[in-house]
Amino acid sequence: MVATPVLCVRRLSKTFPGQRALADVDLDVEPGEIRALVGQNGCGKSTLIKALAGFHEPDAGSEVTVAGKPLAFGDPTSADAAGLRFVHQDLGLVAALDAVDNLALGHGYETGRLGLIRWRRERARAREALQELGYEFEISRPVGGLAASERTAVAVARALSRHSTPPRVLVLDEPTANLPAAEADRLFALVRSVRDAGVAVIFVSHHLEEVFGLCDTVTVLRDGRLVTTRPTAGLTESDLVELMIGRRLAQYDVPPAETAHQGDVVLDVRGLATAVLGGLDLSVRAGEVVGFAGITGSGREELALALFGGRPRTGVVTIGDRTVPQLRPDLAVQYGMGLVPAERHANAAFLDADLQENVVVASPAAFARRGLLRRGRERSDVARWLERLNVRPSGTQRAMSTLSGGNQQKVVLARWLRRQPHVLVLDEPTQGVDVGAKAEIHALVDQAAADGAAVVVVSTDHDELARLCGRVLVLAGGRVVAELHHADLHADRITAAAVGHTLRSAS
């Protein structure tokens, strides 16, 4: 017996001046089942969510029924009522509240008859809603200081409130985006455990691997089309990519061939230290491609900024000849160091300004001359690097904020590739950022080293690392405690590392 979807979706189309990003949508989700949507940057996958939540109200024709019940479009409190619940990338949640003020976020607390605040029954129905996810913590910690995971479990024990109506559909949007592995897998048993509940869960993520291991069915968007829904049992990942990017790719990532030769040191660190990390030395040579792993707490997270000059620290920090002082980005880029930070929209991304002045906002006197800016020539010579880079769409004047999330990361690599820095430092190069962009900007790295850039990645994804570095130095606790070379550079290996070494030291 076929169950009765819980949402259906119905010629789902979303027109913007200039670009059509939904065209006749239809999509069936059933209770219980978990839904992977995926695809390219850019396909319409936001666009669809926003259309869910009421952000955005679709063209006419357009139909959407939540337990047989018809969806008011534009109205972000009918997806609500109706039982549609969302999680987004950013989680929504405010650092220094804790979780029960979170969780009171847009629905407000229980009071009693003067209007006083039933703080005891609130915190008893957090740390019931959280130890129904099977978590336990302190609710009264401020929730930015929680692991990664938490904050992620607080998010979803908010969403999944009765309040109103109960939930009928969870929409996670790449809810591991920033969670290391083990934290991940601690997520996907919160996401069975929803499902268990008779929740459909819509699952959004452009790491295939996690499609195949925690998903039933997936849903493929290209060009604003749907392409194909599916079981994922029988799929393959090959299969998945040719349906995603519309060709099979044999080798879509190839790595680059081992650099014989490389150039003198570009890039010297000596004690390096934060409130983390403690006392690290580095050298990386011109057209040399270095790694940093680590898991959450390992100093991991502080060491781009640091090399940046964004963070307090000890130590030497030279490029070339020059060195740099702490809390000076400023001569950081002056003497040849681009950054490309972990957190875009917080850190890189000026997403009211267009392209073109996300583009020159590193060199904005490149093309000034007697104090007067050659706006003309400015205006093509970024219309090239938005071409050599694949910007899509592409248009100086557009706001980077219609841009997917890879290509917007492609904008901010364009900012310093433009400059030919001496170093190039990437922090998360390829968070949130599908498998077709994630290849052209590994090829965009392999470049700028062969153009003799000191390349440093920090990454999470330890294939990332296997395929583009020459070395990788593990950390934990603030220390290197493992370095791999070429001929070891292997995801497994550098997750043995990182992890084998806190697990030791745990025992």
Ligand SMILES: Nc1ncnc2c1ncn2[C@@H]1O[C@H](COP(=O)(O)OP(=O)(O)OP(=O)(O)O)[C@@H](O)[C@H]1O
Contents of the next structure:
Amino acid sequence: MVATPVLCVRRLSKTFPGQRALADVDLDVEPGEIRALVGQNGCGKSTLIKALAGFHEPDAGSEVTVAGKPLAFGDPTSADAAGLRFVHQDLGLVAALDAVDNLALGHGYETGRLGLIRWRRERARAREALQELGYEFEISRPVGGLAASERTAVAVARALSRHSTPPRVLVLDEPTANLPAAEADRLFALVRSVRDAGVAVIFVSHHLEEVFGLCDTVTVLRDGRLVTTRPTAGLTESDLVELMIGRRLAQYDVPPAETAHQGDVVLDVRGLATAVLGGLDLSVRAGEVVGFAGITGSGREELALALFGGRPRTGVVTIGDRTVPQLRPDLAVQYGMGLVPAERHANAAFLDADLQENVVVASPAAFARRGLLRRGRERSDVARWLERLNVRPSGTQRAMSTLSGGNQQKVVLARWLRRQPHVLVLDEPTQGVDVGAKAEIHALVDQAAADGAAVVVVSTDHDELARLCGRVLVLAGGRVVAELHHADLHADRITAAAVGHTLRSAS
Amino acid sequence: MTTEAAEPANAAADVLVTEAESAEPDRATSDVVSVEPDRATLTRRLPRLNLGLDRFSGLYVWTLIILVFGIWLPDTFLTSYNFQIIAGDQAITAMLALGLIIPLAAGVFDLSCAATLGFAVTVVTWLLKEGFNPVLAILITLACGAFIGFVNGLVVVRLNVDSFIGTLGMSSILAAGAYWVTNGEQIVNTFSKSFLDAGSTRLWGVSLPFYYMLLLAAILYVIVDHTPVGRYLYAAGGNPQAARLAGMRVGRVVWGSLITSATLAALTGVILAAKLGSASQDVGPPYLLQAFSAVFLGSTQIKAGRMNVLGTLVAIYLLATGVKGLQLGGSPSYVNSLFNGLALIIAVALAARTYRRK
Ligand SMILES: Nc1ncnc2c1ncn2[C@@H]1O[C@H](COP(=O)(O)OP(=O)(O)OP(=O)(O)O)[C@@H](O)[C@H]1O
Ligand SMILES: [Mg+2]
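In place of the form predicted alone, output the structure of the form predicted in complex with this ligand.
Complete assembly follows, chain above in first position.
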């Protein structure tokens, strides 16, 4: 390939107060290329992307050119004018606005005479853009109320929609973290068609199989520095992991020893129903890990919150011998349930608070004596948990907002693992977490189960379900359509069951 | 930290941690462009000079103001009498602002606090005029305050009215209430001597309300900074949905914060009544802007990014010192408002700038 690169990054550095996030990174991306950008949590991927997007102003000496023209830093409009299009890790949508308005944030409204917005045309355009991605939903709902994957679709549609300049580079920061495999495949098809139109694509993911399936070349970052850029062809998954973490991992995902000692039923659910879920029965024993899979719209997205009482539901949920009324998460917590929700920004993270507060928020008075907090003791306990989950950079007094996405997720996990709940509900527990940390988190979930917790894992990552669970229930149309046990527990089987049933019922 | 049941995975994970952090040169990365030094070394090289110019800027500015006016007006400004006056004069504003911290930390506005203050002044005065026992009159007034807060909470939490609107409405209702109690006239000469003394006696040259304010500040400081209550407030204010899913009853927290601020506003009203010795229906509203300015300005100080007790006190006395200096220097009275407004906007803008740089 001797094409001229459309995006040239030279000596890109970014220093945050007290921390260097990027150091002299060079990057060239050619038109029609799909480039993967990989590395451990906190290695600087999102920082690089935000620097390109004009959110972060890079250090002096950094240079970026797009199609030969230098890019002005710290200015989102100039990035857009240069033809850079972004889907950020946290999507960057306005929750209170609907899909049409969110799309317009990218390209502006189309106006007729008198400067009035042509609503009908705007809506048609939004619907069309989403249909191209394979989504069809009520576009006048505020996006805050949409499923995670629908929201991703809105963000992708916005990036691809017609702006005042043609797109040159499309940057996707972990767009698949919340997407079930089938929907990710649709996204990939679209990405390929964008690539075929001559646009360069930068794709960030912690799912290495996606990197190999989709990308031509891969750039590896480690601790803010460029490690290498290589064609994906000829590279194996373990080679890539080695490049990312700097050493060879013999086996980073070892299945747990079969947990033999299952106790009494701790979580018992009868007739759980929401707008989508239709009467789910479930019992989970102490020490058992039960998984849930399903495509978007199957009820999978609602399950964890409904169990916890975070959204309206009917049916009876009992923990031990106590019934948890609906819409009372406080009682759920008090009776020993813990929830790591999906979408940490909306549901779990206190971005302005420090890590200690983020961890102790589920048990704010645990270390208090005579009504007064004992911060010192609490701090060392929290520090131990952050260490255990390998949160980097650690430091209990750091603001949550200065952590990378994957590390924020680990902090939320620490919050609940630390409480040692009787019932642990995990919704996309390792969203945005890198391969190494994922193995550690899986080990901690095993440990929680071994200590007697009843664990429910809801995930779009079917490898994760196969790794963690003794039993996986597959949802479609709000009902359990398949139950897979030990021998059948392979990612492919789960995917086939989740998609297969839908195909059958649709035809 | 590892566990028996999950041995293999954890063993692998452990190696991963230790080795990734060691400075061992990599085998697999022959085309590496110098991966070391690692992050730790990079961090160490950075300058660490931090005078706290952002979160202590208020203290620096305060010092500067004192210096400037001290040099300009050594005879009138730089006297203990002057500082005693400043301390005493601001006690009411400070108490109101302190109470206001609570709902603002929990993420809701209480725009009715100044009206509650004014209403309480008229109520306690009227009760005393009607011959109630002072202790009973004070308790009734505080109960009125708590009730106002309760209704605010009902409107905001149960009826889901935005707090800005709900408390704005309440504030108008209370203005009507104050008028109704006073009949639009001033109520005078209703207080016993001991009641008046409680508002105007001086201790070390400063009138008593200043010490009430200090006591309140100390109590609130302990509650907000050293008990779980502060955590509930900041969590509810930081991300209500996440707080709810962490097992907090956010509605209760918000409701409680509104009851607290209204009760404290009523308490402040009682003290103001003792200080003034009379009541008219329009004493409350002028305090609103000052109290809000102080809390917002205070949220850029000491514990930057959060409404907090010490920052609020710094803000109040910083503004008051500046205004007093200008007055003594002979500035016309409208300069007060000008100074307050400019100081607020500039300070908050500076704070926003330092955040953005982070
Ligand atoms: N606003 C900030 N202030 C200080 N440090 C920050 C800030 N944003 C990011 N960092 C730090 O910069 C480093 C790079 O973070 P970045 O978000 O780019 O990681 P990432 O590669 O995207 O990781 P992930 O895979 O977890 O999303 C991290 O160590 C992070 O803690
Ligand atoms: Mg990231």
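Everything quoted here is computed from the prediction, not taken from an experiment. We call the rigid core whatever largest set of C-alpha positions still superposes within 1.5 Å between the two forms. Positions refer to the first chain, counted from 1.
For residue 269, the Cα coordinates differ by under 2 angstroms between these two forms after the core has been superposed. With the core held fixed between these two forms, residue 149 has its Cα displaced by at least 2 Å.
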